[in-house]
Amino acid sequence: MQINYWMPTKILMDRQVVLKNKDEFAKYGMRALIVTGKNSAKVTGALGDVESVLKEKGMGCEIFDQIEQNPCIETIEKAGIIGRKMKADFVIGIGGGSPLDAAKAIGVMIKHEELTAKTLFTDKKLQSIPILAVPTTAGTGSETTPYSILTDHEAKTKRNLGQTVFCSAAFLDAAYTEFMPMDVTVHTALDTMTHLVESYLNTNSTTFSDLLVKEGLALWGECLQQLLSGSYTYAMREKLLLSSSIAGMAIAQTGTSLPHGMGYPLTYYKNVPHGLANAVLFKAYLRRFKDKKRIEEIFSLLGFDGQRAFEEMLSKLVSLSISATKGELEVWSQEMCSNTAKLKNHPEPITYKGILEIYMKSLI
């Protein structure tokens, strides 16, 4: 048995976690670049808490609040230039997966002044200045993964930065997620579920990653009735946040698989939220497996007595109406066939025809 487990992120979880751990911020320097979007960090109070701590500790900061959904590499370059000019010692990402992923890439750009938007994707192994994460959604698990998923408009797709950038510390407070509207809560929760399942049904799965998946799925299953009813509580949001971070820890070891790779065109071309783009493919994705043993284990961990009950749950949570032609699906299938990183993680052989069938059964 060969296992290589590495999870260097310090995880702090509590009510008012930022205010209760002021000294943690001071460990990383005196100048911070805060990376966030336009609204959520302010509305949730997360930005105010971070600014308060930095001010109390006599630390300087600048705020870059131009991170869009599915951030593009041009935005990363713009923030990187600001971070270099202010000589940022570390980056604080506040928000959902987009700001957190962006913060990692920006940290790499600040560390390596020669990088531009055109040279950001490279085979060279690069490091980042320290990154701190304050998530305000519960789905991407970016605070515990080494990944940074960015939009490359020239390639017309989303791409992983390709560097190993773990956050130095993550501050988890479910209160910051209470402002998520119902649809965002559901879509990010679905993202967590797909992370967990794709980690379990993966050529890279190990005893450690499986343990994480099992705990993450059990927590997620405890939230299911409230997700279906729309009666959200703090306790539910706390479980979803923890499940999301655990899922991030799992895919940090295994990577994701087919649904994530196949979902990227739905996000890029059709503006479908990431978690929803993955989940809409899940019925057809799971049906293609010949070996049902681990799939049945997943259903059991979630509290279902079989695939039919699981699919009924998906039908209630997943609602998508888009226009996609067979020609588009054929192009996307061809592109997926060249995505060796995702294909090698899928534990059973699959062809272009199989990928196209998943798209067809899910979208047409």
Ligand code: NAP
Second form
Amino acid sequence: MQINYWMPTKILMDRQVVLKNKDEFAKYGMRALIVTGKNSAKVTGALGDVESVLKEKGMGCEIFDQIEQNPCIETIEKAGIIGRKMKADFVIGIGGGSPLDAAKAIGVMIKHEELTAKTLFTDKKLQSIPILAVPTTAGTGSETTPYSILTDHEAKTKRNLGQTVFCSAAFLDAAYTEFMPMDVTVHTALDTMTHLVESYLNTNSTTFSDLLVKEGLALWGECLQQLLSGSYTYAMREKLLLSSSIAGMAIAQTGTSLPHGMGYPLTYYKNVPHGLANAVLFKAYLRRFKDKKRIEEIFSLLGFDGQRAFEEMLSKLVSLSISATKGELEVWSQEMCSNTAKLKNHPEPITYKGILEIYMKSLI
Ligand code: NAP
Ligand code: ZN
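If the one shown is the form predicted on its own, what is the structure of the form predicted together with the named molecule?
Then the entire complex follows, led off by the chain already shown.
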């Protein structure tokens, strides 16, 4: 057996976790670049909490609040230039997966002054200045993964930066996620579920990643009734946030696989939110899977007595009406066939025809 487990992120979870851990922010230098989306960091109070901590500690900061959903490399470059000018010692990402992923890539840009948007994707091994993460969604687990998923308009897709950038610390406070509207809550929760399942049905799964998946699925399953009814409690928010970070730890070891690779064109071309894009493919993806024992284990961990009950849950949570032509699905299937990084994580043989079939059954 070969295992190589590494997860260097310090995870702090509590009510008011930012305000209760002021010293943690002072460990990484005196100047922080804060990276957020346009609104949620402000309305959740997360940005205000971080600013007050930095002020109390006599630290300087600048705020870049222009991170869009599925951030593109041009935005990363803009923020990187600001971070270099202010000589940022570290970056604080506040928000959903988009600002957190952006923070990691911006950290790399600041560390390597020669990099531009055009040269950001490279085979060279690059480092980042320290990154702190304050998630306000419960779904991507970006705070515990080394990945940074960016939109590359030239390649017309989303791509992983390809560097290993773990956050130095993650500050989990479910209160920040209470502001999420119902659709964002459901889509991000679905993202977590897909991370857990894709990690379990993965070429790279190990005893450690499986342990994480099992706990993550059990927690996620405990939230299901509330996710379905739409009446959310703080306790549910906390479980979803924890499940999301645990799922991040699992995919940090294994990577994601087919649904994530196949979901990227849905997001890029049809503007489908990330979690929904993966989940809409899930019924057809799981039906193709031959290792039924592993799949049954997943259903049971989630509290279902079989595939039919799981699919009924998906039908209730996943609602998508987009128009995609067979021609588009053929092009996306070709693209998926050349995505060797994701394909190698899928533990069973799959052909172009199989991929096209998943798209067809899910979308047409
Ligand atoms: P997101 O793109 O970060 O945010 C989606 C929307 O939700 C934005 O409008 C955002 O507003 C809003 N929002 C965020 N927190 C909120 C809150 N507490 N209350 C109300 N609204 C809130 O969504 P996400 O699903 O968390 O992240 C998706 C991105 O993460 C994708 O780019 C995906 O590829 C990436 N991802 C990364 C990993 C990884 O391992 N690194 C894993 C999975 C997915 P603002 O714009 O105002 O902030
Ligand atoms: Zn995801």
